[in-house]
Amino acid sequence: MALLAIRDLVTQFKSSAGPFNAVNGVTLEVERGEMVGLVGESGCGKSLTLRSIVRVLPRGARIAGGQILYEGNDIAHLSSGNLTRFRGREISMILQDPMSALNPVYTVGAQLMETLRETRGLRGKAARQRAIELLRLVNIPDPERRLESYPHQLSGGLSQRVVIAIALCAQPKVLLADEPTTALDVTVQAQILKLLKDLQKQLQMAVLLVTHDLGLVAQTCSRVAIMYAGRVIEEGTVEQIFESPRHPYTVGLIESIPLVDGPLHTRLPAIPGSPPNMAKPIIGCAFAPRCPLASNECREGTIPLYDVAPQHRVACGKHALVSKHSVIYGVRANAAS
């Protein structure tokens, strides 16, 4: 049994034209002690999926269907009291911007010790000692001094480490990381990702990492799910996704990655068109209007997830025509041509 299993999750927003599904039937599993990447372009529903798991939803959003199973128990409709006790203790979340995640008027120590008091019942010297241990765990130098720092006195990398330390206060079994390196420079990104990977192994946590960067997933994750228009459209091991992608959208994402050892001045293939307007009804495959392989059957009814190999599933009726070597969006051409 998977530690965290999402089944046909639907999260709706209200609009003047009626409700629409921003997360539209997401199915995903995370096993104990593994790191899974959730990848897709902006607006596809990645972050909202994570927020749905812990029910930290934007105004006007609600879970309208499906299950969120944690150790086999459905937590999608926990009461507010049970949910408060559940958050942090079992599942914690790291938000995108570390500076906005920290309260600017309280010290690092005050914020850490408040979380320890609420989740572990620690107070006084015991809370302070544990706060120092947590800062040391996330590789913050001179942790005793940093307890007295305010968020504005920290760099972006140190702020993100503090946010991670707060998320680890209750030793959760699942860590949800929502683009944890977005606001950081490249060098610090690598440090934070290495830290997350080391902590995942050391603490045997399950980590669900949301990102739009396939390169980060390749470095850190064992499995990856590709999202498009509120739905997982391909899922598999990192090797399967990178070596044998079976959805035209996945192929497009991989083709758009520059080759380090490729020729200079190359023009990368581009996926035509734009993502659909999620506020309007989508019939058939949401990617069909942008897909060179789409036929009439792609525009009719819901496309199921087909099992194409062990652990590898894809929501595409044309998956047999797709591979890493498919020329779908055109070959990489010299920019001068």
Partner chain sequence: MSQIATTPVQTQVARIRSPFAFRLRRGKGRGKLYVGTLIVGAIAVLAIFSRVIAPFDPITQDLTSQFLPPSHAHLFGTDQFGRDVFSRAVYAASLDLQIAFLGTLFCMLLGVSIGVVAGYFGGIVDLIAGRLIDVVTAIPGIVAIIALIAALGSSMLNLYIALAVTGWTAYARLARGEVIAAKNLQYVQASRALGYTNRRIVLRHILPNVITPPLLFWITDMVGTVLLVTALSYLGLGPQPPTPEWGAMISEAQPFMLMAWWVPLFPGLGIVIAGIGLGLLGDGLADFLRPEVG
Given for the second form:
Amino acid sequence: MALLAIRDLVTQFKSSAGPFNAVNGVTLEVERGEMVGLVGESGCGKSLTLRSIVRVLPRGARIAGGQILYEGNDIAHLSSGNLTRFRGREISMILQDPMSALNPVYTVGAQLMETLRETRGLRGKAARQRAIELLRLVNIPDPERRLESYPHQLSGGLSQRVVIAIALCAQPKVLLADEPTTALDVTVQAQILKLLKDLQKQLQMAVLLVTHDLGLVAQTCSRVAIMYAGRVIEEGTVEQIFESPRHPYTVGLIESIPLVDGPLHTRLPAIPGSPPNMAKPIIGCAFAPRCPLASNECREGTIPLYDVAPQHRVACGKHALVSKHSVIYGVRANAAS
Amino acid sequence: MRYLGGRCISSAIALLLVTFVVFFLVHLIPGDPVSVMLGQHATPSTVAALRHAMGFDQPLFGQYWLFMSKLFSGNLGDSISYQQPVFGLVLGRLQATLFLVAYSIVLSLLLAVPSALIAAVFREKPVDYALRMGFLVAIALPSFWIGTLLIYQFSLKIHLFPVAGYGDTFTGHLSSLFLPAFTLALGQWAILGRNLRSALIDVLQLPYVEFARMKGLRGSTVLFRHVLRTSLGSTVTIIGINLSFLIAGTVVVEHVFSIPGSGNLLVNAVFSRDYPIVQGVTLVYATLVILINLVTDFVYPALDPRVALT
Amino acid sequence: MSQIATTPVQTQVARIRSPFAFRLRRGKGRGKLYVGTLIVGAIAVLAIFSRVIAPFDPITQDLTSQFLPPSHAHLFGTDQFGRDVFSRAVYAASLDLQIAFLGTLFCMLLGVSIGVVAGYFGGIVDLIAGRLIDVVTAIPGIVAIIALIAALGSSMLNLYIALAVTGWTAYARLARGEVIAAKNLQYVQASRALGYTNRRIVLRHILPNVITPPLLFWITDMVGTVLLVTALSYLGLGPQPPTPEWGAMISEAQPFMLMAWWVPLFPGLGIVIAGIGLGLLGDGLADFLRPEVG
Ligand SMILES: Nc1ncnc2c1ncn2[C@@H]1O[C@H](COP(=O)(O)OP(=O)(O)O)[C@@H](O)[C@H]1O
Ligand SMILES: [Mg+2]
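If the structure you just shared is the form predicted alone, then what does the corresponding form predicted together with its partner chain look like?
Below is the entire complex, every chain and molecule, led by the chain shown above.
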């Protein structure tokens, strides 16, 4: 049984034009201790999926359907008291911009120790000792001194390390990381990613990593889920996704990964068109309007998830026809000019 | 630091200009100020004596010089009706006024903080609408009318509080000044409550508040330690800005509740044409406002470490 | 990767949010605006047509009908001189609203002029205006007015003078800030480069941009000024008895409160309702005109 299994999750926004499903049937599994990548264009509902898991939603959003099974128990409808006991201790989450995730009026130490106090019951010397250990764990030099720092005195990379340390206070089994490196300098991004990878191995902690960089996923994760318009449209191991993608959208994404050894200034072939307007109900496959393989049956009903191989699921009726070479959006050689 | 230095200088300039305004006030009196002050029955010799004592027989600049040099030795002239030095008289009455101001600030915070929290947390729900309606009404309430109604209800009909006065002991003050402080607090409640509500709503949506929830803090800890704590900075500023307004309010409320404060002294002085007292109270109030605003400028950085270091 | 990632999203988010945000904006101030306009309109009608609406003369005494409780004949009862409280309250509305309206109008004219001049010319002019604002705001409003009236004497003209001299600073601050922002706008700099006169630039280009915040504040300011003026007359420093005036009516009625609660009650309600109406109108307009929903 998966540690965390999300089934048909629907998260709704209220709007004056009626509710719309920003997360529209996400199905996703995370096993104990593994690192899973969640990839998709921005606006496709990645953050909202993660926020639904810990139920820290923006105003106007609510979970309207589906299950979130943690160790087999549905946590989508926990009372707020139980939810508090669940957050941080079982599943913790870190945000895109570490600078704004820390309260500017408290020191790093205060923010670590309040978390230790409420989640672990640690106070005084013990809390301080543990806070120092945590800062050491995330490779912050001179942790005793850092405890006294205010957030505005830290660089972006240091802040993200502090945020990670705080998220780990209560030893969660799952860490949800929402684009943890997007807001950081390029040089720091790799360091933070390596830290997350090391922590995942060292602490046997599952990590669900949101990113829109497929290349990065290939290096760090064992499994990948691809999201499009509020749905996970393909899920599989890194080899399955990269070697034998079965959704035309996935193929398009892989095609547009920059080649490290390719010619400079290569214009990447983008998938023509743009994602659908989520405010209107989506009938059939959301990707159909942009899909080179789409036919009439793609535009009706709901596309189910097909099991195409062990652990490999795809939401495409034409999956049998799809391969890396059968779906072509652009030709790299021609685009090089 | 440079900012605070600049604030000190501009406060000093404002204070200097206030002394000039206060000095010039008596020259606005149509006709001869001295005969106006002494009334119709004054003999020519007393008029001449007072004129000389107040320096009116000198050129304007000389008069201001005299006024300022007396001011620096703590001399604001003598009251005509009380036959006493104005400075001592005003300071003696100031205690009740300051007690009233502090009391009403405390009461208004006790009312405003919980109601703003409730309104912000239950934003756009019926409680929020009710509280916002309450703020709107409270801002429109005339203190002298509410004060009058409160006296009618709680002093005359059920004798819960004294009708007038200031009391002799600390608890006496607390009980005597409860209704007046409450009257003043209603308006402050609305101003602070509104402001704090929108500050709380802004902060509630910030990422660090979301992260505080994600890391497993209890709802109450998030609300008090993270949301309220960072929103209070603006409340301190608003209290500072509104201080002048609050002091103005005490003038009316002291009159309604017959409190022996300096505001009451001022109003009575107008009727007895006791201009030195009018000048004295004006000067003391303006000094208070300037000083306290300066103090809030120094307090604010202590609430926000980001400001403190720049 | 990031190419496909970022561009389409912008359009998607905008498409979903903008109709939503726009509705919200239009819907938001509306209720307040309607109710506020209704209340202010009703009081304005009462005030303007007080002579027609008031059933009794507000000043003539009738010692045979002292302290009559509210009834059909006397809607709000009668006072210690047998005068109809309703008629007096209606006349008082006319006087108090007129003072509040004109008083704040003078404040706005004075304040906006000072603010525009200070903001536009900057330098020493701005410095002097800044010090003036500091001084006036340092002396608590009603204290300054009392001091001025004490010196000048109590009359309608002096009341207006005192209100204008003490009440302009907020307008000046608002206008000054807006002018400094408008001055840096492209077209203003362009007209300056074209050699237009300062007067023309200020009147034709800057003032229209600058006037909205002071106009909005004007409505809120009237709430405060009604309170201020009625408080002054309550203290005996405003229009003198027997002139019907809300604050003076409350003050006169105070000694007889246990006997006749209705005499102070209704003038006070008048002040409160006027304040609520103006408050709703001001809030509603501000919500309505706010460029974006926060
Ligand atoms: N505060 C909000 N109000 C209204 N709609 C929102 C809000 N936040 C997100 N959405 C909607 O939810 C969709 C998914 O958002 P999000 O999960 O943040 O995307 P991602 O993290 O994949 O970039 C967006 O396309 C947008 O339409
Ligand atoms: Mg996101």
